Amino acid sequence: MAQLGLIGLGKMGFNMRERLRAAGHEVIGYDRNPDLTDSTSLEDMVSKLDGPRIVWIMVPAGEPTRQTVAELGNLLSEGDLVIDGGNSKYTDDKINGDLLAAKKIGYLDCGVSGGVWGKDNGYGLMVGGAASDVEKAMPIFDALRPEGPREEGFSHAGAVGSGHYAKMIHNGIEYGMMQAFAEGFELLEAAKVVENVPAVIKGWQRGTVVRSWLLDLLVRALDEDPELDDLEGYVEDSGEGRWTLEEAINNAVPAPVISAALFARFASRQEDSAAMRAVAALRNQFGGHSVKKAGS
């Protein structure tokens, strides 16, 4: 058994207390809300938990964990162990492992994949560190990964920031295929060839070279929603496709899906496009093109 301290006890973090604890590991959580925390405080939180510690963080990236970092940089001792698993920054990573590192503490980087459905099937991990930090929170990778072969769940995938690197990238390749899958659905739906698109998407699950557990997904928001008419077509982005791009540029790699798909989540937050309305103005200045009016 293992023991853990787990900051952050959101959609994400809950479930991974639940799945540890679900598999005999103890599990001490520290939230600012009252309900679900284990303790008072980061410091009750540490006093709690048996040296060598290992503290694993899942709270929002940038600021707020760099500042737990710091923190726990006060309050562990040489020997114990940071995880971040959040979705961080990968060039934030040497930041927080050499602030660590200068007191004896070690640090690992997580990238975790498997949103709220990980509590029961397990969550992808790519790790960034030392092979002896990793070595020492292996239990705990074991216990949060799928069942099944450890390589087909678990990467070490290099030293510190390596972990949030592939998970960057990861999510850009996610980005372009539920694009991908999306479009296919407006298209079916637009050309009203097809008279029943959920039994379609839905027959594609088995046998097909595109079924994935995205697919899977999507046929399950299809039976709760045949046309998806409840939903608002508003995308956010989370922060990893831009970043994905931002390094596509920098090693000089064309990335044409994963920036369309970044692209088409940008023009899903604009209810009057200024530069669809400039296209208008042109089609409508160098071949006459009909334009609509604002207001009619």
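Model, not experiment: these values are computed from the prediction. Residue numbers count along the first chain shown, from 1. Each form is matched to the other, and the largest set of C-alpha atoms that superpose within 1.5 Å is called the rigid core. Compared with the form predicted in complex with a further copy of the same chain:
- When the rigid core is held fixed, the Cα atom of A22 travels less than 2 angstroms between these two forms.
Okay, that's the form predicted alone, but what's the structure of the form predicted in complex with a further copy of the same chain?
Partners and other molecules have been left off, which leaves just the chain.
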């Protein structure tokens, strides 16, 4: 059985510790929250690990992850291995990997998909880095990934950064798929030709072309709230969709669906649209079309 240091025991990290322990691995967790942590500090966590050590980082992307990598660079030893399992931008991985490589510490980036369901179903994993490092961490990956053939829930995507790149594109696709279901749902609701919208969507779960996990989740949501009117049409975005669109720009690749899905989220968060005020103003100017006065 393997041994792992795991930094960050939030919603994702906590569940991963559970799944790893259930598979028989030893996990020494570290979190600032004393109710969650298995160690008092990063130093303490590192000291409890036998070498060569493997440390998994599961903290917020950006500064927190880069800071943690830098600290680990000072605490770990040649031959140890760091895995960033958070949602880092793939360009951060080069920086993190180079910093550790200078100290002969290995680095892997691992995109993780599956959300809160991963604890029981396993997580889809996309890994970037050296094959020898991937090999070292394979018992961990095998415990985290879903059951079934390894290659259906795990991939070694390429060099450092490619794991998070694959996850970023995965999320871009996810945005597009969600918006496709969402437009279909709204059309069914609006047209009122179909009398039982939740029944139709539930009936798509087997045999159809659109059957998918997202569809299963939509069915689940409709079971709880048949018109989804307990919540607002207000949707956050968490970075990967934006980065995917940046990649489309950088590579001159048309991405009309992914961008439309991202823009729909932006628009969902606006109380009022400056753009549409401009269109209303223009119509009023040329046509004398009536406008809605603010506050009316």
